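Just one chain follows, in the form predicted on its own, and it is written as structure tokens.
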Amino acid sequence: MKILLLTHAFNSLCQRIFVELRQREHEVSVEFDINDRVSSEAVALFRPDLIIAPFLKRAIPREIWEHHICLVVHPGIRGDRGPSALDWAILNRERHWGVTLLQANAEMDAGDIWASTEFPLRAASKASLYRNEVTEAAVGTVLAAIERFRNGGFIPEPLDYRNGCVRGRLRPPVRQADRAIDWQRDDSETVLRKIRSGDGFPGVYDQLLGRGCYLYDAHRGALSNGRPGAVIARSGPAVCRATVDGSVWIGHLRDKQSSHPFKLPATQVLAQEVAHLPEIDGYPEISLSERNGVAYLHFSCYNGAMSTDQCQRLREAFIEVRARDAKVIVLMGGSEFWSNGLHLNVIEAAASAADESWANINAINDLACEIITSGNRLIVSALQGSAGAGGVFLARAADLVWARSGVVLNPHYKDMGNLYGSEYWTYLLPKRVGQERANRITQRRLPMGCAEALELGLVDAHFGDSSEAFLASLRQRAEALAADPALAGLLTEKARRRAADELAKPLAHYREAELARMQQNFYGFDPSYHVARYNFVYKVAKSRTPITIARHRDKRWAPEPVRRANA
């Protein structure tokens, strides 16, 4: 079936649906909904059987929905309407929420219902819920609706507020006043809920040490010794604020009035103001747990971005873990992302973006080198969240890569201004998958699901439809490895292979060659990387859909000729 994804951007949900549909051998093309003319042109070029809108910020043009079935993914329960569905669900402490697939008509979010799924609402940020429960539910509803469409005869359910099963209602956009924090009255749970309702976008506006900032990335703190609202400590990228009943950590801020008006680590935004505060362990970024002979190293980097400082601290933590008795080390990443490589926002804010890019890639390489050369330990990368760019190849530095089945990988750098990439990928990929597959992985510029990644050798196994199922199976597999008498032989063979590889071509030579290319990206005459990074950080809207996903705009692709009725 020919399916057009009409979307505001190629976000995580759109990528997951793209992967799932292609995996089922549908012919899929994507168009960014830039304006009516562009969207209508895409429909005329592709002539889809069905249009799916995973992520829109405006209504589908009448000239499209009047002539084509258009199914809109809405992150809300039946009857919920408006642009702030998840925001209100979090603020109102809903216990269950859902996703509804609606047929587009003249009224936003009021079309006939093709499918709907509900789920328990976790105490989590809007971004986390969107990437996990909402995405899984959306994939299920889309696949169910496609089957109904393909089989024919299905009559979608009109939205009827007289139906007792319809719990949702039309809600206005959430305003900053709706999530404003009263530090003299709000307890920690209320503060967390308000910040989580705006995490991702737009954040919660607040006054912090005399500066107007948007707050993101909030976690419960353990301190309880400050005046409500006061900043009382720092930890890694985060600052700790006292509440009426304890404290919360705030990891990231956005100061629209500063020279860098985008999200940055809180301690970077407030560098001078918090320099005198005590630094303690508290913000949940890097942590270790051990169980039955396995060491689990957790590193939860906000949005998967890993700055120079984070890479250096993670390398130190890895070396510390490697010195322990555990023969199996599992690199857990975070629940949202494993890693997305370079921290582009921190780079953009640096005095020299080129110098910070250079420092950042070398810090990631230092970490990758420690992983690759851990001859007396078996290293497993456990991807419970998605990974992109250098993060994918950092994961591949381990002996084994296990991923949750719903994870999406973006194993390429080229969309960031034709970056060449490093993390020893020129050593790791051909060695694991062969040169032909290495070229396919790095050159296609397309998101990849776990089934394709397994087929290509980029991952060694994928399992678990949910995070809970993945983690349970992960522990069983890792602990079975640690208890296996054959482990000693595996480690001996690993050390032998690494020594042979080093003799054939030293690891340092791969790094030198990769960095020579990266140096041109950072310091050369072609500004493509710096332009692409700027556009990414400042969220400059795309003026067109990349040809890699807009198949209908690729001149190498031609639709079948239209058959006349009397032919």
Contents of the next structure:
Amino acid sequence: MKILLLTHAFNSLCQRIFVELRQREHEVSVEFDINDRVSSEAVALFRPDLIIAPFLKRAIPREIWEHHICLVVHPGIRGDRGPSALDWAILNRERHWGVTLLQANAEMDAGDIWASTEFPLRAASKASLYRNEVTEAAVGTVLAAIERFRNGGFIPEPLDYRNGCVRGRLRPPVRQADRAIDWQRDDSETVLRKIRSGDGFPGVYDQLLGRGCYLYDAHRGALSNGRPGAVIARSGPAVCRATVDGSVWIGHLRDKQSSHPFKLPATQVLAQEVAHLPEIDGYPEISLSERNGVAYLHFSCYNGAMSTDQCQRLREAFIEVRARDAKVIVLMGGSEFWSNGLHLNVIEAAASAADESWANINAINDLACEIITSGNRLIVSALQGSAGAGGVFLARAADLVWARSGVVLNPHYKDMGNLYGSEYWTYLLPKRVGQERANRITQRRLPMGCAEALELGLVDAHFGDSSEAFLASLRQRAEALAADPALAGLLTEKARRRAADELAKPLAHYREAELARMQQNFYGFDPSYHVARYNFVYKVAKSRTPITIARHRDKRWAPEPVRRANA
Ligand code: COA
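Got the form predicted on its own; could you also share the form predicted in complex with coenzyme A (COA)?
The next block holds the full complex; its first chain is the one shown before.
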């Protein structure tokens, strides 16, 4: 089927639906909903059988929905309407939430229902719920609706608030006042809920050490010794604020009035104000657990972005783990992302973006080098969450890459202003997948699902439809590896291969050649990388859909001739 994805942006959900539909051999094209004219033009060019809107911020024009079936993904239960579906669900402590697929009509979110699914609402941030439960449920409803559409004869159910199954209702947009924190009254649980309801966007606006900031990335703290609202400690990127019954860690802030008005580590935004505070362990960023001969190194970098400092700390932690007894080390990443490579926001805020880019890529390379040269340990990258750009190649530095089945990879750098990339990808990728496939993967600039990544050799296995299922199976597999008498032989073979590779071409040569290209990206005449990074960090809206995903705008693509009814 020809399916047009009409969307505000090619976000994680849209990417996932894109890969799922392509995997099922649908012909998929994407158009950003920039204005009515552009959307109508896309429909005229592509002539889709079905239009799916995974992520829209405004209504579909009448001239489109009158002539085509348009199914809109709404991240809410049946009957829920409005632009703040998940925000309200979190604020109102809903126990269950859902996704509903509606047929677009004249009234926003009020169309006939093609499918809906519910799930238990975890205590997690809005972005986390969106990337996990909402995405899984949305994929399920979209696939179910496509089957119904293909089979024909399906009559969608009109929205009827008299129906007992319809629990939702129309809700206004959440305002800052709805999630404002009252530090004198709100307990930790309430503070966490309010911050989570606005994380990743827009954040909760609050006053912090005399600065007006938006708060993100909140976690329960163990300290309980401060005046409510006071900032009492720091840990990694985070600051700790006392609440009436304990404390919370806040990892990231956005100070709209500052010269860097985007999300940054809290200790960077408040560098001077918190310099005197004690640095303690507490913010859950890098941690280690060990079980049955397997060491699990967790690194939960907010949004998967890894700054110079984070890469250095992670490298130290990795070296420490490697010195322990466990023969199998699992690199766990975080629950949302495994890694998205360089920390573009921290780079953007640096006095010299070029110098910080250089330091950051070297720090990530140092970490990759340690992983590649861990001859006497078997290293597994376990992708619970997605990975992009350098993060994918960092994962590939391990001996094995295992991914949760719903994970989407973006194994390319080119979208970031034609960045060449490093992380030893010129060594790792051809070795794993062959040169021809390596070129295809890096040039294509498309998201990739796990089935394709497995086929190409970018991952070695994928399993688990949910994070819980993935983690349970991961433990079993890792422990089986650790207990396998064949492990010693595997490690010997690994060390032999590495030595042979080193002899053929030293790792340092790959790094040198990659960094020579990166130096051009950072310091050369072509400013593309700096422009692309600025646009990414400042979230400059795209003025058109990239040709890589807007197939109907690709001159090499020809639509099939219109079939006449009597032909
Ligand atoms: N540095 C800083 N922030 C990053 C980041 C990075 N490398 N990668 C992602 N983020 C942030 C985004 O700005 C966004 O922030 P928000 O919470 O304020 O909305 C959040 O992480 C989620 O990213 P988003 O782009 O919305 O996720 P996605 O699932 O739609 O797309 C990627 C995933 C990987 C395709 C996309 O995030 C991306 O291109 N990242 C940049 C990768 C890169 O070029 N790294 C540098 C070279 S190694």
